[in-house]
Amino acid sequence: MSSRIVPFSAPNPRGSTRVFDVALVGDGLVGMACAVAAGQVGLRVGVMAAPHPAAAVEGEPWDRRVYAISPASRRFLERIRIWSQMDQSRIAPVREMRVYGDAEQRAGVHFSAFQAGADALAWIVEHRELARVLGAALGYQQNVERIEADAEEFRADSQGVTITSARGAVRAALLVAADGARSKIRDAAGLASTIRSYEQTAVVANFATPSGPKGIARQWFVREGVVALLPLPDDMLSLVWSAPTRLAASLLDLDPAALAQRVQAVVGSDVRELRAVGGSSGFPLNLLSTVRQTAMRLALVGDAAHVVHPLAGQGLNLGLQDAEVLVDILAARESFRDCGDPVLLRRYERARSEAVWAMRQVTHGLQGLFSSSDQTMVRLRATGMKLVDQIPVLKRALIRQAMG
């Protein structure tokens, strides 16, 4: 893809040009949520993305990929009338979070919704269920048009931006890049990004267990990485094991029963009688950051702008907050400004920079702290976790930050 900042004057050789307030490239979860929200506030939106196969594994009762939706993200999904359309029987509230340190120390921190005065700390939802409802919502939005083609080139000028594809050209006041961590739009616009591999892979799988109370998310920081077991309905748990690359490869080679035994060996008696339900998948883990989240007539949202370590479960939440803030700024714009006005883009970038920077620092710092095998660091983090658990004010502050 190429990007040229030139005046748009030549006619589109492939047909007429469709005109929108916002052109959005990408139809992942954040992109669809952004398009739905923008359409609901009266903006004309063109969503450009080529059809792609479903990521979920057919024949398994639960999607291997799940997300912890924060209260702030739930409020946004409720506001755009997505939450109520999801199958509530497939959503699990997280009422407690138990975090454990090194196995030798067993130091832990316990967070609860009761401490926060909330119904839940988060809600665990499946990728495919959220994608299903967002996709259906796009189809019902009169202001939103789907264009099933990849963007090939875009040209921006002071009056707008033109995106070309095999299905013709699109003209808009603003281009929103929601095309993921390998964003072609971001790179074509010359927005510098840095990507750093954690040399880890997130191994995901689902298990059934009869043990323990429901609604508890557990996370172990151990020498083999970060192991999280998240609650699902019907006595189910979702595994997210952020493991060093070589270990992850061996875990992915295990048959389901052997993987269950391997996970059981890490978590011990906290969760008992794990039984695999389906296979496993792996996702390489990286840290991606951009110096800018906007350019001329362009805004980045979601993974196109930032990718963080999943140990805090905040990646999707950051992206949904991008979408909400951007749409709110566009909806509240002065009557003399179009959606791509540089003043609006500066407002969006300022509104998101602190939250994104803070989450990046927290997740990156924790990953570095708990990946060290130095015995001094082992003792230090164990002591730190004990102190956090014993200071209610600090715990409440951490809970409020995580809940948005």
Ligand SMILES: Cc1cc2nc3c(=O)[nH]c(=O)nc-3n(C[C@H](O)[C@H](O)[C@H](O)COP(=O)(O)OP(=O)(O)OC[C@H]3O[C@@H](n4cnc5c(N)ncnc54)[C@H](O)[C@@H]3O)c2cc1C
The other form holds:
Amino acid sequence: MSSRIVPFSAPNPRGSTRVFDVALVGDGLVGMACAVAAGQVGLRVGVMAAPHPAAAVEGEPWDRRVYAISPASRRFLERIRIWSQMDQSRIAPVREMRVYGDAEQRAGVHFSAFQAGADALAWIVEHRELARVLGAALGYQQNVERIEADAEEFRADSQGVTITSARGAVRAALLVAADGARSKIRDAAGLASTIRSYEQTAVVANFATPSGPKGIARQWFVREGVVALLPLPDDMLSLVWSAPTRLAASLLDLDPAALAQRVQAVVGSDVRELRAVGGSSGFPLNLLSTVRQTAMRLALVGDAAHVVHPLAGQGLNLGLQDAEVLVDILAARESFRDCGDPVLLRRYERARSEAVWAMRQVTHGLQGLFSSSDQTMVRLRATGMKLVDQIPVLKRALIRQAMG
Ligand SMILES: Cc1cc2nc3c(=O)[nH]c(=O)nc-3n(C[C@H](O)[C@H](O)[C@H](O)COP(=O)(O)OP(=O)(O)OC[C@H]3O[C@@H](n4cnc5c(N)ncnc54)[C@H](O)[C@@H]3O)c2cc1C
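Please give the other form, namely the form predicted together with this ligand, since only the form predicted alone has been shown so far.
Everything in the complex follows now, all chains and molecules, and the chain you saw is the first one.
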């Protein structure tokens, strides 16, 4: 993709140019949420989205990809009238979170919504359910047009930005890149990014368990990686096992029953009688950072701007907050500014940089701390966990931070 700057009047070789306030590339969850929000504040939005295969595996009762949605993200989804349209029987509140450290140190931290004075710490939602409702909302939005095409090239100038595709060109005051971690727009705009592999793959799968209180998310930091079991409705649990690449490959080779046994061996008696429901999928894990989240007439949102380790379940939450903040800034702009005005882009970048930086530090730091087998580190993190567990003020501060 090229981002050569050419005059606005450059001819479009493939026919007519459609004009919008905002052109948005990418129809992942962040892109769709951003487009819905922008449409609702009255902006004309053109969404360019490449046709892609369904993310969910057909025929399985529960999506393998689930997200812990923070209270801040839920408020945003409520505000844009998405939350109430979701099938509430498929959403599980997390009322308690139990984090277990190294077995030999017997350390652990216990967080509860009750301590935080909240109904829930987070809600577990399926990718396909959130995508279904966002897709439907986009379809209803009169001032949002969907263009089924791969964005191929964009050209920014002082007046606006033109994005070309096989289905014609789009002209807008602002281009929002929501095209994911491998964002071609980010790279074409020359926004430097660094990507670092964690040499880990997240193995995801769903299990049924016959017993135990509901609404508890559990996470074990063990030698084999970070194992999380998140509550789903009924008696279901969703596994996210961030495992070293070779171990992950062998886990993904196991049949569902053998994987259930393997997980059971790690989590012990905390969760009983795991039974696999469906197969497993793997997601290689990376850390992606960009120095800048904006360029001339361009704003990055979601994974295009930042990818963090899933151990804190915050990647999508960060992206949804990007979308909310950006749309709020566009909606509140002075009447003499168009949506791509550099002042607005600076406001957006300033508003997001601290939150993104903090989340990157926390997730990356925890990942590093817990992946070390050095005995001093093992003792240090056990002491740290005990301390956190015994100091209510510190615990409440951590809960508040995670809840957004
Ligand atoms: C195992 C795992 C567990 C996770 N758990 C959580 C969690 O509990 N909570 C949480 O908050 N986050 C979680 N995350 C993070 C979350 O999955 C991501 O942050 C989020 O899905 C990113 O969404 P996005 O819309 O920015 O990007 P993407 O989902 O990558 O979407 C990008 C879209 O852009 C389209 N596209 C790309 N290029 C073009 C182009 N040139 N033209 C047109 N379209 C294009 C693609 O087809 C795609 O649809 C998890 C991640 C993993 C791997």
